[in-house]
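Just one chain is shown here, as structure tokens, and it is the form predicted alone.
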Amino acid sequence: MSAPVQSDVAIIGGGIMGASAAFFLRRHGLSVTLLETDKVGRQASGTNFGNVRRQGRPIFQLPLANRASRIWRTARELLGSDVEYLQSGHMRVCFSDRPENVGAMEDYATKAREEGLDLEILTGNTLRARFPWLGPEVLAGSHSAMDGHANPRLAAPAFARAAIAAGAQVFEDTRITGAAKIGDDFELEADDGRLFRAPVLLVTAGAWAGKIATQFGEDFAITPRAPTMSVTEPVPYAIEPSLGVMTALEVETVYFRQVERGNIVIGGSTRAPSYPDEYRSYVLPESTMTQFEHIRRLAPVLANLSIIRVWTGIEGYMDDSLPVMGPSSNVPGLYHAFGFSGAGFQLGPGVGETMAELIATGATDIPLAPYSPDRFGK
């Protein structure tokens, strides 16, 4: 057997979280090893939606979001790769059947205005100047012009491959099965013998995270489950912002946003269960009618494109809906970062800096208080 592979840092978990808190921990200088089940992305950092919107998350989680925000604008030149992240703007609307959600919003926005997030709340004439194309229910619009959207599937790997060029060790195809602390080391076996070691293990192996966990006496309980996500075909180049509903019905929190292609990827509504012990997670095609029956009502210009392909993922979702980040207090030396109930791509490469921060500094500026593991009871 070769000799164990060491490192100041082993994360277990290939997604934009953990690829990104690798690139970040070379740049504090730390020897990093990034192990991942699959290829890096392949899970759900690379099947989302791809949005990268900071309204509509918690005040308290406006910090992390600005702080990923920043990161997403200098993608290009800190990565030396396109991850084509386009800023286009992203609107939050509300239909006319909850007229409430207007005050709602208005409320968030003077909030949000102070955690450095600027919206402009759009109604009437001046709504449908602006963006004339959206449907007769829909009533007013939360808009933010330094928000926008990026591909999935290139972000993780863009950042893995910025953390191999600063000298990270990233290991495709490896799935540990055995995972201990001995003495001052962790010590991760994979399921063809191969041994890692570091006296610091991050997790961020999103819905696989807990059975991690319990092999430190750390119980979290994640529910899996899978999103529904299709594209049309390419049409003209019109739709500039990505577009969400604010609703408290699953069934109507759709989203869309046009590529610069032309194609327009669609997201939201109902989410199926999924599978992660069998890697596996089913697009219902009910999901599928039922989100473009809501897209229809958003905007209706979309409603005879053809759909040409649909897909899925496996996401981690917490019950609270708020991620698990920060040290254990149980564990000296073991650190999460998982759960994050679908809405965590914005905030991947923010994650991967705090993290890499926290980890090599001892502290963060990004209030993590929220995200506690102790929440649910140690």
The other form holds:
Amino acid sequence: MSAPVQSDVAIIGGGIMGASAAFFLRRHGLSVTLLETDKVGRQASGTNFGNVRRQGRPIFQLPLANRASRIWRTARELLGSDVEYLQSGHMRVCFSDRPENVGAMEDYATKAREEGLDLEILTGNTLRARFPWLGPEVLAGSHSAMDGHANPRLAAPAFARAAIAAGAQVFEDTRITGAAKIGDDFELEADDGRLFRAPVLLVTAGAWAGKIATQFGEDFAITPRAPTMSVTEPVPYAIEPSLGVMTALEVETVYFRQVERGNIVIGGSTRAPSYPDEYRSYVLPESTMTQFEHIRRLAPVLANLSIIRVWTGIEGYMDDSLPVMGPSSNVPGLYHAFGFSGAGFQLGPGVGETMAELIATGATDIPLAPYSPDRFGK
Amino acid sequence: MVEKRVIVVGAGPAGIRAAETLVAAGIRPVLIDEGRRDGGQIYRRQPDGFTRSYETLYGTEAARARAVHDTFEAIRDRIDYRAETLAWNVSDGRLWTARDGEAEAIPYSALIVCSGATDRLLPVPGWNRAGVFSLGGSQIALKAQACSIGSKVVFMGSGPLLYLVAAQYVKAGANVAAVLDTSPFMKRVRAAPFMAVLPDLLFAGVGLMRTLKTAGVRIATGITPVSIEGSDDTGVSGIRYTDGSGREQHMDCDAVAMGWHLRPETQLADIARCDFAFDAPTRQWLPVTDDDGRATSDGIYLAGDGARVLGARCAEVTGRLAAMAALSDMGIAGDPAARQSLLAEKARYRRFAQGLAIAFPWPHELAANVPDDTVVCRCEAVTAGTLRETVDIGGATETNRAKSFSRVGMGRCQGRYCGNASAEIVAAMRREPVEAAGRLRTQAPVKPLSIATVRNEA
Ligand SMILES: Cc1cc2nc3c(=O)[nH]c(=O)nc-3n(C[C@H](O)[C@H](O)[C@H](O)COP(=O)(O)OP(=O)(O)OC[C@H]3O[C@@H](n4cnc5c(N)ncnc54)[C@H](O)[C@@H]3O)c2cc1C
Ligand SMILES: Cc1cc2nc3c(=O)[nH]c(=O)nc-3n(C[C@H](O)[C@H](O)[C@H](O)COP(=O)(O)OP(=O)(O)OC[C@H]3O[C@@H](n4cnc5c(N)ncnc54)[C@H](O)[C@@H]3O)c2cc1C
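If the one shown is the form predicted alone, what is the structure of the form predicted in complex with the partner chain?
Then the entire complex follows, led off by the chain already shown.
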């Protein structure tokens, strides 16, 4: 058996959180080992819808989202490869059977402005003049010009490649089954017996993070869920903003975006069953049907198109829909960043930078209290 | 007791024989086909208003075509036949269909998939020009619409269909400029002992060659395609290839029909989570079945060319076998002697197919070496060069990863036509056997599904 791989920081989980953290840790000069069961960015980070949106998040999350937003804007230069970030705007709309949502949107916009996120509330003729393809049931929209979407299939791998170029070691096909703190070092064992050691451990294992945390006596209730996705054949590029419905009803929570080469990506409605142990999740055909039903309410023109593929991916949800982010209060050197509850793609680069900063300097300006690993009690 | 429902997908020879077997056992199966009429690929019916004879349409197979059509007519009232109905998904013991904008989930005890095959294609520089068709497409033009794909047609590829369709064109009076086969003639000699198990099929092949030679069609074997020439405005104007002795040749033509034998339509089996295994002789991934056609997922049976390409005649055999297996699993005993003789017949077709794979191999090295600027995925317009970059720059280690970086196989056909070649390219870049590159995983829907589709919960 070869000698253990030693580094300053070991990261378990090569999604966008782990890959971007590895990249930013290298910028702080720390040596990094990134460990991934399969291939980088194949789980939630590679299968998600691709929304890079800030609105709709809790107001207290905006500093983190803003930080991420700045990185997305410069991603191409930073990473030396294109992640297809398209800042074509993001819009949340509500249907006319829930008029109370207009007030909620206006209220949100006022508070968001204080955090530096400009939202424009559009109704009636103004809304329809700008977006004539919206359905008659759409009552109002909240438009964010400085958001958009990116290509999930490219993002996490691009961070990992840039991290490698900067000197990080990335081990794919490396599933960590054993994790313990022995003396000053964490010792991690892969299922084939290879060992990795580091005085700092960052857990970015998404829906699977609970299995690692348990080994340190920390229990987190993480519910795996799998949002329903589909994509159409390409049609001429015509729809700029990424668009989603604001509603409390899961079945009518639908969203779509058009990529520059023409395909329309659709997401939402009832989520799919998932089997994290087997790394599998399956779209239910009935959810594809309800997705169609509600997407036609949002934009009836889409009824002229056909989907060519459906898919889903597994994401970890916390009971309060907020991520777990920050140092463990039980085990010195242990850090968590997981459970992004269906909204972590946009945050990803910001999380990586924040965790790297926290690990390298011991502090960050980003408010992390709401995400404290201790908030669920013990 | 819950009613046992059996669904058959595909009304080709396999599906019709399966349905017939079920009807004989007292079951009323649901028979689904996306086509307007029964018959499947080879015994495709001509459109209404056309009156060509069986002999004109089906040549040497006229009697078989008539028998399959007659069987369909005879059971028509005893099956729940749903034409123009796409089977697009399988989930939780139900087959999802779509017809006229309505989706329905049909529960089944047994699902017999007889989905047939489509052409296996090889990317060739210029194959994305107007005027290039698959062999299947060119045959459909002839059978369904009685028209040729061009005024001077070159047939290129390998396999029995290459000669068959070319001969059908000759008989229909079309101008066939040449038949270009990538396989050297000597391979047929090596394959002959295998093919001798079915002498009449072997002779049928010899007959095709005679038809072509009598018509003065140039037949070149052991060729290597160089490019299909032409322009974006006017389409194909000619073809360039090197002949068996290594000399470059050029020929004018305005249409090219290409195909390298067939590949099974395995999407439904994949969506139903059946296991697949790599089949070395054909270099394809095939669903795993037992001899009778039972797949590895409960209640799923596979027959005909959709399970393994064994040809139309064998499709009738495996259709019957799969239905008998489904019946026996539902506790309806069949005739063991009949089963034995069907199994013996199937074994002969398998040996014949082994011969075909030797005589007309898939020229995988041509796929692996296609020039960088050649389009590999026509739906998404991705070149071989871009695909190769996903390996040497992107670090892709297998074909799903390469797809995710480059979009190869992500378009309308979902990798049906580029999947085989892209796996060869990825494997060659990594200097690994092609099976190490894996296979593109299928996602629903099996074919594009309109967003206007509404669910019928009747
Ligand atoms: C279908 C879908 C749509 C979504 N849409 C959006 C959206 O539009 N916008 C948005 O902002 N967010 C969206 N999200 C959420 C977003 O994708 C996730 O929040 C984000 O990708 C989480 O990143 P991650 O790195 O934490 O998780 P992941 O990408 O899941 O990465 C975790 C990694 O850890 C690895 N791992 C787990 N256990 C081990 C182990 N023991 N050893 C080694 N490696 C291990 C896994 O293999 C995995 O690669 C969506 C999620 C899904 C599933
Ligand atoms: C283009 C082409 C030309 C051929 N020409 C000849 C020839 O001339 N002579 C010869 O001997 N052999 C020929 N073959 C081979 C021959 O067609 C097959 O061996 C034979 O048809 C196999 O029968 P089958 O019942 O397995 O499938 P098929 O006859 O192909 O029937 C499959 C049926 O399933 C239906 N189907 C498939 N998927 C779905 C779905 N998801 N939902 C609904 N319906 C579905 C299709 O519409 C089709 O009708 C040809 C094959 C091809 C592809």
